[in-house]
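A lone chain, given as C-alpha cells: the form predicted on its own.
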Amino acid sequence: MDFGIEDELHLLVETAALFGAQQLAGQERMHEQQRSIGNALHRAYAEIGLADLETPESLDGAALGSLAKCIVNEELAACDVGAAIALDRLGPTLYPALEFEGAAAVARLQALCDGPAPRRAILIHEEIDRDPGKPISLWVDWVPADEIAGVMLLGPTRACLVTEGIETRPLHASGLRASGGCSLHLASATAAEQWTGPDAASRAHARARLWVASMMLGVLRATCEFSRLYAGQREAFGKPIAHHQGLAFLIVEMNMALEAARLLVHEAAWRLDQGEDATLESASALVECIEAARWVGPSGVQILGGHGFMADYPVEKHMRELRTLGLMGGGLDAALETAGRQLETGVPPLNITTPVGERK
C-alpha cells in the first residue's frame, strides 16, 4: 500500500508550510486578543494562490480539488487554526455553491464576500430541507465569525443563501477567537438563491465535513508534537519524562489516533475528486477525528501537567479548539447518523488490497 500524497502535492504542503511558519506561528495569542488578523494577511495568503485552490478555473483559481485542500488546511491550522478559519472567507460555504451550480454561484458567492472589510460566508447544516419561498427564521448560538455577508443553509436534498436579515450578536467563545464569534438569528429572511439535488447537497455535506476534520487534523498535530517535544525535555527521577513507560504510551498511542484519522480524511478527499461518492467515507472521518480530539486534546494537556493549563503553553487553546471544531461540519451526532444510514443501505466494503493511486 502506498498512503503518500502524490509527487505534484508535495510543493504545495512546502507552500502552505511556509506561509504558516512565517506568517501565522507566533502571533496566535495577538490573533485572539484582536478577534482578527488583518487585511495584510488575507491579501499575502490570496497571492501565494491559496485562497483559490478549488475555485474553478474559470474564476482564475487552481481547482485542484479536495485532497490538496485538505492538505492546507491541516499546515496552517497546525500553526493557528483561527487564523486559518479566518484566512478562508467562503469556506465551506462555497460546496453548495460549487456542487449545485457550479462556477457562476461561486462568484456571486466571491462578490459577496468581497470589500475592504473581512466579511465571511457562514455555513449552517441542517437536518431538513426548508420549504422553498417560506419565510426562514432560525438561531445558531454560535458561529465562527464578526462580519457575515450570507449564510446558506444545507439541508438533506436542499441549499439556500441568505443575505439579508442577519442579526449578529459578538460573543466571547471558548475557542477559534482569531476568526471571531457570534450568536445568529434569521428573523423571517428570504432565501436570496436555493437549489434543489440529493445528489449534489451529498457531495456538498461531504466536503465540508472534510473542510472541517482537515483543520482538526492540524490542531491534532500541533498538539501530538509540543507534548512530544515537551516530555523530552522536562525531567523528573533523573530522566525525561518521555522516557517513563506510562508517558511513552501515550505519547505513542496520540501519534496513532493522528495518523488513523488523517488516513481516513486523505481516503475520503481522494474519493471526491475521482468522482466517486464519499458520504460514508466524509461522515467516519469527521467521527475520527472529533473522536480523537476529544482524547488527544486533554492528553496533551495531562502531559505538561499544571503547565499545561497556562496560556505560557499552546496546549491548552489546542485542547479547547479542539472541542469547538467538534461543533461544526454538523457536529458529531449528524456525522454518526449518516455514517449508519449509509452502511444500513448495503455499502460494498473498500478493497484494501488496492493501492490509493490505482483506484478506480
Second form
Amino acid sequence: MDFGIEDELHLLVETAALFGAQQLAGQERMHEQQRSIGNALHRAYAEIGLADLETPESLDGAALGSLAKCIVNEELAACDVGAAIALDRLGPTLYPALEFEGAAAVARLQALCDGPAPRRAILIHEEIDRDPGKPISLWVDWVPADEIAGVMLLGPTRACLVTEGIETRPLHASGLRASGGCSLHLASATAAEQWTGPDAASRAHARARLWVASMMLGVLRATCEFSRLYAGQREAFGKPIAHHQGLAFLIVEMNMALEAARLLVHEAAWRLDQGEDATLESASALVECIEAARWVGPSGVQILGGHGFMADYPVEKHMRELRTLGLMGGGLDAALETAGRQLETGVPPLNITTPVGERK
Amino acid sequence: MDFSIHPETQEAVEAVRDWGHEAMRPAGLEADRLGSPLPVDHPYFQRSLERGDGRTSWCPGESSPVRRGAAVHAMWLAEEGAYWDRGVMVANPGPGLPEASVLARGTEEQKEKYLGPFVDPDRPRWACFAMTEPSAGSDAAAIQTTAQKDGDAWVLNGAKCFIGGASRSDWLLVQATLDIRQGRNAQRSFFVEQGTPGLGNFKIEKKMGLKAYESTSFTLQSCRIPLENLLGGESQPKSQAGFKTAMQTFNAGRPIIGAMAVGMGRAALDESLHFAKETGLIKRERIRDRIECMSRKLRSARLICLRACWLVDQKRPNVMEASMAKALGAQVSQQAAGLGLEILGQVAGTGDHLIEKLYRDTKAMDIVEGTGQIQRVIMARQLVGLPR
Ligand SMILES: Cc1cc2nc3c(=O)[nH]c(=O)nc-3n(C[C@H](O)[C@H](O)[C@H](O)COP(=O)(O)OP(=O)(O)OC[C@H]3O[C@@H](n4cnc5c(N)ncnc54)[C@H](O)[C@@H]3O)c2cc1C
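What I would like now is the form predicted together with the partner chain, since the data block earlier showed the form predicted on its own; can you produce it?
All chains and molecules follow, beginning with the one already shown.
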C-alpha cells in the first residue's frame, strides 16, 4: 500500500496547479460570460504538455493513465471547471478511441478537432447499442460545447463516431458556460466509424466516468476550501462562524465527503491503469461524487450566508456547476445501474477472502 | 382534528393559482432570463395593483380586525404564490416586510403616514426593512449602523446590504443602534424616506436566483431624519424594544417562509412527475421511489408549517414549530429541486428550464430570514438549553 504520489505525478500536479493559478483563477467569471476561453489559453495548455497526457507515445503524447488525468483534472477544475472542459478538446471521447482501436483512432479524432478555432468532440453514453447499419437520430438537450466536430456514441458493447449531420443550437446553459452550451441534434446521420467489443466499451465507460468524477472533485475542493477559509474570517456572535459547532461540523462533513470521493476516484483510476476491470469502482466513484455534490455545493453557499447567493463570490457558481457536471458521464442513474449490476454478477467489492455464501 | 381547507381559503388559493399561472410565472421566468429585477414600470405591477394586491391590512381608525384562522389562511396563499414564483411574490408592491413591525409598534401618526398610502395606492408602492449589513447578518445584534440625536434630528450612518426592494421603496425601515457597545439593547428602527439626503449609493446585487426582485445595498451618510421618524416614537420602552420589534418582523414570517419553500418544492415535484410520466421514467422503481420520497417529505413539511401557523391562530407559543417549519421547508424544497435536476437530466442542463431556476431559487430559502443554522440554534435552545 502506498497513498503517496510518485515524483512524476507530483511534478504534473504542480504544473497543473501553477497553470490553474496563473491562467485560470480569477478569469472564471469572464470565461463564463464570454462562453469561451480564447485561443491563447489553448496554446498555453498544449505548450506545457497538458493537452496530451493520455495520448499514446506514437502520437507524441505522454501516454499516462487515468490516475494522472484525474489528478490534473482536479487541479484545473478547482480553478475553473468550465475552462478545464473547454481546454480538453477530445475530452472523454478519447477513451473509446483508445480502448477500441488505439493510436490510429486517436489521431483521426485529433485531426477532426484540429483547426484555428476550438472544436470539440462530445461523448454520449447510451444504454443500448446502436444497430451499426441504421441511420442515427438523436436529440440531446444540453452538451457543454459550442463548436462540435464529432459525436461519439458509446453503448454497452459498441461505439460509433458521427462527424457529419451534426446540428447544434446554442443555449444559455445552467453551468459550465466557459465551454459553451448547446442542444445537439443528429437527424438520420451515418456513423463515420464504428467499433465493437464489450471489454473495450466497459473500460471506455469507466474512464469517461472518472474523467467527469475528477472534474467534480476539483469543484468540490474549491467550494470546500473557499467556504472553509471564509468561515475562519467571518465573525458572528463574537467569534469566527467556523467556531460555531453547527458550522464547524458542516465544514468537517464537507471535507470528509471530498476525501471519501477522491479516494474512490483514485482507487478506480489506479485499477484501470493496472489493467484491471474497474467497472464497479469507477461507476460508484462517480455516484459518490454526484451524491456529495448534491449537498456540498449548496453548503458552500450556505456557509457564506447571503453573500453566497450573490455572484460576487464563486460558491454559487460551484453549486450550479457541480449539478451540471453530475449530468455528464451518463449521469447518476446509469452509474447506479452499472454499479448495481456489478453487485449482482461480479465479485463482492469489499471481500478480501472467499465470500461467505461461496465458502465450502 | 380536521385537515380540511376552509372553503374561503380554498377560493382564495384558486384565485392565486389562476393569477400565478397567467401572470406570476411568466414574469418570474422573464426576470430570470433577463438576469435583473422586474423594472418598476413593468405592467405586471400595475395589473397586480388592479387585482387588489399591494395594499396594507391596516384599516384607518380601527384596530385591525384579525380574522379567524388568519395565519393558516396566509400560509396556504403563500405556498400557492411561491409555487408559481417566489421571486415575483416578493417583488409584488405593498408595505411588505416592515408592515408587521409598524402595525405592532408604530404610533397612530406613523401608521397613517407610512401605511396610509398603501390603503388605496394610486400606483405600485413599496417599502422595505433594512437590517442586514455587509459585516452582520445572522448576528443581528452586531449591526454597526448608528443613529445619533443632533438637535431636532436623528443622524444615521452606516451601510446595509441585500435589502429587498430598497431602491424602489417609498420608505425604508432602517435598523440602527444608538450605541454600538450596548448591542441589542440600543437598537431602534427608523423610517427613512426615499430621497432623504445622505441615503444613496444603491447597488442592485447580481443574484444566483430569485431575480424578479431587487436585493440592494445602500449607504447612509450623515442622513438626517426628523425625530418623529423613530418607530414607536420616543415613548417606546427602552431596553431591547427596538431589537425585539425587528426580530418580531422575522419571527412572524418563519412558517410563511417555510410554506413558500414547500410551494417551490411542489413546483419542482410537479415538473419531475410530469416529466417522469411523459417519458415513461415513472415505471422505473429507482425513479418512482425518489419521487415518492420527495412528495412524502413535502407533505410532512407542509403539515409542520400548517401546525406552526395554527398555533399562531390559537395565540399559543410556536417558537419551536416556527423554526422547524422554516428549517424543514427550506431543506425539503432544495432536495425536491435537486431531485428534479436529476430526473430531468440533460433537459435540466439547459439554463432556461423551470427546474433549473427552481434549483437556484430554493437555495435562498435556507438563508433569508434566519439561516438554517440559526433556526437550529433556536430549536436547540428550546430543546437542550443551548447557551447563548
Ligand atoms: C435573496 C436575499 C434577500 C434578502 N433580503 C433581505 C431584506 O430584505 N432585508 C434584510 O435585512 N436582509 C435581507 N437578506 C439578508 C439575510 O437576512 C442574511 O443574508 C441572513 O440573515 C444571513 O446573514 P449573512 O448573510 O450576513 O450571513 P452570516 O451571518 O455571515 O452567516 C454565515 C454563515 O454562518 C452561519 N452562522 C452564523 N451564526 C451561526 C451560529 N451561531 N451557529 C451556526 N452557524 C452560524 C450562518 O448560518 C451562515 O451559514 C436577504 C438575503 C438574501 C440572500
